[in-house]
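Listed next as structure tokens is one chain, alone, in the form predicted on its own.
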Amino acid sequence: MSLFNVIGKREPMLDALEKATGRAKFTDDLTFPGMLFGKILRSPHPHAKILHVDLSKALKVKGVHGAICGRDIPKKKYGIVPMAKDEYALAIDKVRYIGDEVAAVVATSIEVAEEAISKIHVDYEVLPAVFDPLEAMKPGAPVIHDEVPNNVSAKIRKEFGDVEKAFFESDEIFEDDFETQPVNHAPLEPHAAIGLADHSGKVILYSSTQIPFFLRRNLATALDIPESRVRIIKPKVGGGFGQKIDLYAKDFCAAFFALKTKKPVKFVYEREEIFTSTRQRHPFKIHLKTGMKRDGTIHVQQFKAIADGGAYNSTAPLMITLACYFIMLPYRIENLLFEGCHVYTNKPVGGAMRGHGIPQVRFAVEAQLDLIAEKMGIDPFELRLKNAFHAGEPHPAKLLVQSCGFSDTLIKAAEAIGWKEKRGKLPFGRGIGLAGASFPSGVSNMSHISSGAVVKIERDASITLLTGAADIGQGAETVISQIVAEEMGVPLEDIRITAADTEITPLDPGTFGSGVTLRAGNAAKMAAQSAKEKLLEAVAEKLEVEIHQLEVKDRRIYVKDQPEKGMSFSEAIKVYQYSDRPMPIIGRGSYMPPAKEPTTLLKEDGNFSPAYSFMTQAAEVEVDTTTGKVKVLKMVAAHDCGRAINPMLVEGQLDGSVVGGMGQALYEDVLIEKGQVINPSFLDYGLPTAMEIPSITSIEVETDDPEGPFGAKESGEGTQLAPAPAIINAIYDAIGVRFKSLPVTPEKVLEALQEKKGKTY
């Protein structure tokens, strides 16, 4: 029997009725009477100065309203990362990359827009340019941020334990170098902001964001303006995947021209801006190093790491060190050099995405180790298992993991993928692979990463929740309000929910880092606590008992012993106002995870997360020798990812982790030739499709986090971080071949297949 009502329940999102029947409005689909509509003139060179932009011919065309580039905006540098600022909301001094914003107008109608647009007239003294983070290092190299000399923007040096000591003690030691590529987030909702003024002044934006309260602050600072006069609401958001965190100029734009020509002004990205001038994952060139003992410990290892950042930072500082620390979980290693660093390149910018620069890492590890098993003769299960990190252990750079179900998840994924019946008895072309991972609920890395909800008890019964949280798709407002209906004893249809307004929510981090149902949640579960409790003292004194008997369940409030002895939850709302309490009920709950901030652990080691997932994910594939091409038949996700609040959500992340992985280990890479994407569409970018999609099983590995509300912990970022990994050591299996770039297209399969041929001559 259930301990919960609504806790574990396959409830719909919801907002699912009014987005299958396509009544849910996203940012685009807002109109305001007397709106205009915005484009933005972008670079064509990857690396110039701006000598001279001409604006009076675009200001001229019948239906323009305004036009404006850099030397009309404040000199306000503004960035995700506060330590990490060097971007300006419109170019001023130069261009760093082709899509680099340099002028904006505003029209009675985007075609006005674009033919004035048209007419802007820029002079350029085009400089070098350098596009490999490698050559963008080297003394003498173009630079692209005046205050960075060599381009590296971000670094990270870290060693826990003694590494040389460690590799001398070692039995067996192993390098190799891996590479990843760029990719796009490619979200279906193109990137959309609107803008309004108000009579006292106060911008309005609607944006299609994942932190409207970081928004707000980065707006602010690029308009020089009090955050007070700054508002921000989100509308419904049709994907992010980390993409929408960044201020990008359509805010900028949207709010300014709106403040200047107080009408309404929309700007909409078309999708060849999306994949050039908004964020994509960061390709790694990776070189590691790993000392192994003889029974197969993990003794040593040395990573050194170059992210190509493109022209600007956005997540730089946060980004390299979530790839160190989490080379250490789920797996022990007591001994570990890390060296990283971030390069600017005249390239479109990195930042963050689904995992945030540790997918990147994970591929490295899981593929050497498969390599490492092979070569020392064992399994490459066993070997996983046997260096699994447990719950309570103590941990090199005192990560405190208070649950953690990674062998559960190994053991469960193993047997659903046949591990014994199949790896290395299948067919020539057919093969199984497995990875793992593990990831943080939520990083603590801003001083503001507080969550806070507003729970209010009305006279109907109702309950209106108000939480920042940012719910992107990934069905956020439905898992916080089942944590308040579980908390207030009442079905989910008694939950009303308003989220992520910055004027009338409470501020909310937003959604990045797999945090929001730890932090939102436990926020919005105290708010229920609290707005409870107050009830409860009412119906106490009525019933002439102490509140601790009392039991909220099912829409009734009674005594735990005496069933019988009790009333609704509608009658409880007339004994607390008839006994003169102010109604509403209201409570009020706040959260602040228990966690070092991670811009300190570049100097300092500790804590940064309130709890830890971990997760395997396996793979079959077919290789077709002929073609090179490589199906994918199934895959298993199992996932340790607390108690699961909505089991049927959890199983939506995982099969979306899926297609993303696939998509990074077989299909997308965003292609640029001398700093131009030369892919920007749906057309010619490799994104996995219905037809690609496998068979899979989704086990769902439950700990019962003691930080988590209700014991839930994530399961949104994490589950993106081993399926690449899954299917290149599937691939192995099947053809004997091991890829260590991504992705492995058909030519790569060919080619290698074409070398291994010739070898066994």
Contents of the next structure:
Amino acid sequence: MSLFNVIGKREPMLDALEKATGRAKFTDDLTFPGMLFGKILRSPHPHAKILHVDLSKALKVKGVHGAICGRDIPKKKYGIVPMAKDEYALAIDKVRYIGDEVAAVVATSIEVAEEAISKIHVDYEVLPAVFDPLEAMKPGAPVIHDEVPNNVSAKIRKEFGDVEKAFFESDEIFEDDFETQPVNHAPLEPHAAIGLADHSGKVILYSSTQIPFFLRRNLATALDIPESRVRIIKPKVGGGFGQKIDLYAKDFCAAFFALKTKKPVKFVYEREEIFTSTRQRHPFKIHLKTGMKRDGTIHVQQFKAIADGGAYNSTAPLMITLACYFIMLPYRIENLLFEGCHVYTNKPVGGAMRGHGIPQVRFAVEAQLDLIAEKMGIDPFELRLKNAFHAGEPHPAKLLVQSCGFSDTLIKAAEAIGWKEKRGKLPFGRGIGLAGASFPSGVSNMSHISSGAVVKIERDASITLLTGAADIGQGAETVISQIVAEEMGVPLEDIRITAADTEITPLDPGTFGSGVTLRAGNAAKMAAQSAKEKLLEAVAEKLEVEIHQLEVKDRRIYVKDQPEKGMSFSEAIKVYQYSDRPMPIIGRGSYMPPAKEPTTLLKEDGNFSPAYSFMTQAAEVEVDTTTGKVKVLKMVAAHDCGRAINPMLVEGQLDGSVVGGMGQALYEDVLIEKGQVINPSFLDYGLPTAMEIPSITSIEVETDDPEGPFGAKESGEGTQLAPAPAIINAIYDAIGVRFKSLPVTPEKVLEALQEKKGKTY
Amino acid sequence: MRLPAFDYIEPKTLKEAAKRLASNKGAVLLAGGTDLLVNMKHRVIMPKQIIHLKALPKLQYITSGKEGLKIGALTTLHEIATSPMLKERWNIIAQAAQEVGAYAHQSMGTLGGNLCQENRCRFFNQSPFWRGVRPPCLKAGGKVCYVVPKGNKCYSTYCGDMAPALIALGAQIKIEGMEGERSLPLKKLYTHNGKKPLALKKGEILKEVFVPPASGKALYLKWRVRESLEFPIVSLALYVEKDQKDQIKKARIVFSGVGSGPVEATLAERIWKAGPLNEQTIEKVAEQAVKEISPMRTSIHSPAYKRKMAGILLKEALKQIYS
Ligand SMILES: Cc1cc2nc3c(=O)[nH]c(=O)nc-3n(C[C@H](O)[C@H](O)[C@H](O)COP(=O)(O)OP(=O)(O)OC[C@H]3O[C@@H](n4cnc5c(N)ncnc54)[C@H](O)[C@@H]3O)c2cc1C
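Structure of the form predicted in complex with its partner chain, please, following the form predicted on its own?
Whole complex next, starting from this chain.
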């Protein structure tokens, strides 16, 4: 029998019915009386000075209520990372990529706004542009931001152990170069914002955001008004994958025009704008050098990683730091040196995307491990198992890993894919492969990653939960409600949740870094506990027992060893009120991941996450050797997410990770020519469709993490790391070709096969 | 993406539609709209008036008799793909329809619209913002083609799935116009002029596709990266018919995606016809065929890749058609 009543249950998402029936309201579904519609004029040049913007003709179009450009807005830079602010909502002086924001209009209809946009005249002085990060780093390259003359806007160098000595001690050394492509998050819901202003000069912004509270801060900065005059409300969000953590021009413009016109203002991005002018996964060039001991111990690794950042920073310093930190698990590596940098180019902007800098580096590591295994005559599975990290071990970089199911995920994934029977034994064209990974459940040690929750018990015994957590489709609201229901001893349906409204719900750092369940879950659990205790106090008094003797379950409060001695939840409320205690009962929780060994990430060693998840994914593929097409037949995803609060939602994440991993490995590539995205649509940007999805086996490896709420860790971003290398490794098993750049298109496979045959066409 | 403003009419008869089309310079025909509306949203076609054909009920049929097969121009691709009769006796047609876009395109898209779809090009099928990065291209009303440096001819590419299959079967089409009806081989519908790909005169409407009895074997192969949604990177239809003495009477090889119209590789057909077919001659047929196609850089796929795949596809098809 399960210890729990609500935790571990396959509960459908709370909003499943609403969404399945089309009644759920996303930002673009909202409409307000007198609402205006906005459009943004974007730069056609990859790099140019703005000499003059003439808005006069646009302003004359009938139905236009306003037109602005860079000179009209506060000269306040914003950025998701405070130390790396480099962006204006509308370009001032200069544009830096094709799609950069130049001007905006609002009008009574989208058609009128479009017409007005076409009447804006901009004088540009075109500047030389640079598209390749290596070119951009050379002396004399065009300077994209004056403050960064060498175009390298973020850097990290981190070493632990003694790398030089370790290479000297190594029996074999392997060096390889890897390259990854830009990938778009492609959330199905386009980015949207609606601004409303009241007479006092306060603005309410409905936005498709992952982080309402960061958006509040950034929007206040960009508008140059106090945070107290900005309220962010997150309606339903249809996927984000990291793309919706930033403030965008649509947010700024909706708010700015709402304040200016005193009318509701809506901005919605086109799919093309999502491709050109939001964010994408950074393309990486990675040089990886690994020193091995003869017995198969990974002794030392050295990384040189160059991230092509596009025109602005977004998360640059964080991204390149994470790329380094997250690579220190799931294997035990005593010596490691990571040198990484983020380089500006005149291209679409890189940003956080599911895995945030890690999928690229993880691909390099996992692909090279298979190369090493082969050259050293070790089974790739055994090699990983041998080097697997375990809970409680001292970590060379002082990470604190309290629960770790990595070995288990390896063993189970290998078993499920049929490793022993199949690896190296399938006919030419068929193969299997696997890859491991680890991911933090949010990062610790920065106070802005605190999360709060309020739980109220009402007169009718119903329970209201307020959380700042942002559900963007992953089911955060469901999971957090389950945690509260479990803690309160009531079924899930008793919980009413209000989330992600900066004026009503407590502070929360939103959906990023895979920390929602742990952070917001812990905060909610604390709040529930505190509310419950207040109620139990009254009950204990009435039953003449101590509080700790009481248990709450199935809407009943009773004495542990005498279950018949107790009362229902609603009776308890009556008892509480008759004992002259104040209503409503309110419990509060504020949670910050513990900073056991403080680190500032960039500078010192130390633990940086409250908990780490672990996973192995395994793939079976079939390569059509005539055409080069790779078909993924089966994926196994074994994941240690601590305790699965809702296994169905964990599986949802795993299924999604397979699709994302297939995209990264085989299909997706934002193609850019001279700074212009040449495939900015779902027709030409080849996301895998339902037709491509293989059979997926999810295996939950449960560990009970001491820090996570009810032992839970993460199952969001981390799941995205292993599928792509697993597929690439399976391709090697199938045809003996080792691909070091992504995506592996049929064209590349065909070329490689022909090369292998020594045949040219 | 939103549609520009336009007038809309639903003529009651084909005659009326032809008349409207001929008399209004800015009028275009609308069938399923899955091609036209996208081009309108991209503002590469800006019609003043839209003449919706779907109100004409009599153009939606599939009939087969001794004299051959007739399909009305407004028959949907879904009807074609799922017709038991076609699947049994003209499978290549059903199969080609099944390959078009995704389910939604098949249920809205029509045979007529498919055959008359606009040519495609990566410089043309883009939004005004995208195209605004450079002066308009030839096809969008400008003076240069960007597919080749300083190009002065439009290289836009025909990417339809139905045409190669039907041309391989020797299909004829019936066209209704101001001067009445005329028939011509489907092959002749295509001008191979990227700027004006169809040989329809002012006011002409495709009415029916007629396929003569075909006793041979036919095959359609389409190459794309994903199993759905995509236009052919390259596709081809084969048709082969033998006489009683087992001599090849008719051999047809027709490509899509590799020229400004469907491309029939006539010289390769001759090598094939001369027979006998073995590894070597298959190689030769393919070698010749890829010389007859002229893929250009009009999509995200390189011409070299298209050529390579055309050869591979053809060899596969030749092997398959005899097995
Ligand atoms: C994402 C996507 C994927 C696609 N993939 C494919 C694909 O794989 N293969 C493929 O072949 N097509 C594809 N298409 C294009 C299109 O969906 C199909 O070609 C479809 O069959 C067009 O038919 P329709 O009835 O919708 O044409 P419409 O859009 O209505 O018309 C297309 C053109 O033909 C003209 N026209 C229509 N009917 C007649 C007539 N009876 N006489 C004269 N002119 C006429 C119209 O004026 C218009 O110029 C795709 C489209 C999209 C958007």
